[in-house]
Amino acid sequence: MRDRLIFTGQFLFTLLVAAFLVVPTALSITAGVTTNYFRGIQSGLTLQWVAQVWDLYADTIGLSFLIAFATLAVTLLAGVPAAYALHVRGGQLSRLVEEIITLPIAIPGLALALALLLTYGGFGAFRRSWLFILAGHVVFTMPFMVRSVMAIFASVDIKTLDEGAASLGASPWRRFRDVIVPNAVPGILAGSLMVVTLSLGEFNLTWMLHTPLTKTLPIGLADSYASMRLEVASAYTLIFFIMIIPLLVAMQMFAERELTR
């Protein structure tokens, strides 16, 4: 009886917390498809605000996905080998490099963006292109990829596997391709999910680095709210969820399938 009461209390508390988080989101999404926000659903449903947002901000959505997947590609190409090298080499120098790589986690996005502006802001073409935002996103998300992969390496004793493959005559490239990467798949998938999620939703760093021609999805969302038309801003939020949630669910399902395999 006592356990049942505890379970019921925990369940009700979970529902309360979930409602606290979900209800505002649901209200915001609903406002994006109502004719008049202040009159609510009774004013009628419409998709005119969604169409207006798509006309005004479609380019920001496409650019956000381009930057997110480009960030993922760079962090995979650089982060996985870096994690492998740091784990296999070990030593104080490796720990120092690891701390430097993970330092952006502790630095506010605005400070990181300011550092990039002071260092590379003078390169005009680079500063005006989306590649400048990509550089910031790579610096910001790289620690999550490296940490995720290193955690997997620590759990499967990758050093022993690597040494075993080397003793059988496998070249460094073949060991990395056939031994290291397959064993790192769970960490790579977890890191990829975090990288894409963080890149798509990053605002502070992107706000400092963007130009009028390189606005991303969160910047467009802020602009829509600044317009003081709640229906437009809410419709933008609705589009944000429609674009992001299926992607995250698909990546999560793929990660779970690979872990099961």
Contents of the next structure:
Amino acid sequence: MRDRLIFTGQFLFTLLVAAFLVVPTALSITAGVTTNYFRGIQSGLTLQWVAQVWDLYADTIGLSFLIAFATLAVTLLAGVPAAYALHVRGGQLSRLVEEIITLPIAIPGLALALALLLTYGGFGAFRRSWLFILAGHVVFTMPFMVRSVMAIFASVDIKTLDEGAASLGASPWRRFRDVIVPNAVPGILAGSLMVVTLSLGEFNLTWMLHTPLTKTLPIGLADSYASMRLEVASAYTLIFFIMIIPLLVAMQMFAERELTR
Amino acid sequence: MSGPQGHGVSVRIGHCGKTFADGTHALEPASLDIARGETLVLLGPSGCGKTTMLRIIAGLEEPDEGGKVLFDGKDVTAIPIERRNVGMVFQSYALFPNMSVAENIGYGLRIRGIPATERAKRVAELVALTNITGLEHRRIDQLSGGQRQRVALARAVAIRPGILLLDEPLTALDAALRYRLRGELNRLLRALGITAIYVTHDQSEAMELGDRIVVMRKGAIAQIGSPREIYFEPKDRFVAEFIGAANIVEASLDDGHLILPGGRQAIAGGTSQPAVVAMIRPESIGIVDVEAAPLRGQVESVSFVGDRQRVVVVGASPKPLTVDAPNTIQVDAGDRVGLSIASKAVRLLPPEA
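Same protein, the form predicted in complex with its partner chain this time rather than the form predicted alone?
Let's see the whole complex now, leading with the same chain.
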């Protein structure tokens, strides 16, 4: 009886906390498809706000995806070999390099952006192009890629596999292609999802680095919050949700598959 | 490459030492010659430098300045492992989880650009040789420990290496399997006649497999010799105690006899010395009638272990003596017994440094 009471209490509390988080989300989403939010849902449902957002901000969405996948490409091309080198080499120096790569997680995005602006702000063409935002995103997401790949390297003892392949005559490049990458796939996938998700949602850094012509999705979102009617901003949120939720679910599924292996 | 004395290369290691980045001396500069077709065992406790030595020969570690590794007289010190044509079996096997058994065995051949049909033929040969027929298409995580060991061995010899390097290949297995595979491995090494270097901390493995054994201790070579030499003529107390069981006796020597609490024990070629250290193997001590024996003691304990019984005798020597007696004789704790030891079974060891 007492156990039952405790369970019911905990259950209700959990529901309450969940509601606290979910209700605003649901409200925001409904606001995006309501004709007039101040008159409530009885004013009718509409997709006109979504369409309006698409008209106004489609280019920010496009740019966000361009930057997210470019960030992914760079973190893959630089991050996976870097993780391999750091893992195989080991020692003090590798740990130091790893720490430096990880640093951007701890430093506020604004500070990172300021440093980038101070250093490269003078290069006008670079400063004005989307590549400037790409650079910021790469700095910010690289640790997530390197870390998740290094974690998988440690769990499959990639150093010995590498030595095994070397003893059979494989050059460093063949080892990387035939043995290292195929056995690091789960870590590479997890890292990739993380990088894409983080890049799509990144605001702090991007807000400092963007120009009126290089707005990403979250910047557009802030823009619409500040200057548009509430329904438009909410419709924008809805679009963002639709894009980001599948990525988060995929990430979660990978994490679970890794745990059950 | 096959010659009258077997396959593969001869190896010369000249003044190879290894100091790690943190200043640890893993290996004192050592020199060693390994003949073509010979099986050499590097034996010692963990941390003795045996694996470091193997990794230097493999090309996975670089020796300190001045060290040289020669294969068939050719300096390979600067050549990385992938161009040394060595076959290596790792303690953890290092099988590729992303490839099937057959793909693992054929990987080295694929690297060498051997055409698929020829590769398949060679893989089939090795699968038969190592008794893993039927497992070709399995994934690595579907294999037992013993099967993995065989795949690792097949993969290493598939490339017809000049030298086969084995780093504690049986350590990860349970005792019964280890014993069985040891025999198989021995037959395989003899059949291939390949130059092989085998690292282990297990002295019975070393005895069975080695043409010669290199006993190592604290990064240095303690003794090199055939299994018989190492067992019967250990150079020092460490080797005597590491290989098999040994009674170490500290006593004075008078006219060719050890002066012991339980009597006098003749030794071969003895003189007179105030203090000596001698080694007597447990199986070279016989239990005899107490009246006639020159050396006497009292039985402290008897443990019956099946093929023999291990008897501990006190009072004969300063420390209790362990005796391996036949399983047929009747002795009990408390009995007074005589001990008979052939004079040449007593080996003097150099005094402790």
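Positions refer to the first chain, counted from 1. Treat the numbers as computed from the prediction; the structure is a model and nothing was measured. Definition used throughout: the rigid core is the maximal C-alpha set that superposes within 1.5 Å between two forms.
Enquirer: Cα of P246: shift between the two forms in Å, core-fitted?
Expert: Displacement of the alpha carbon, after core fit: 3.5 Å.
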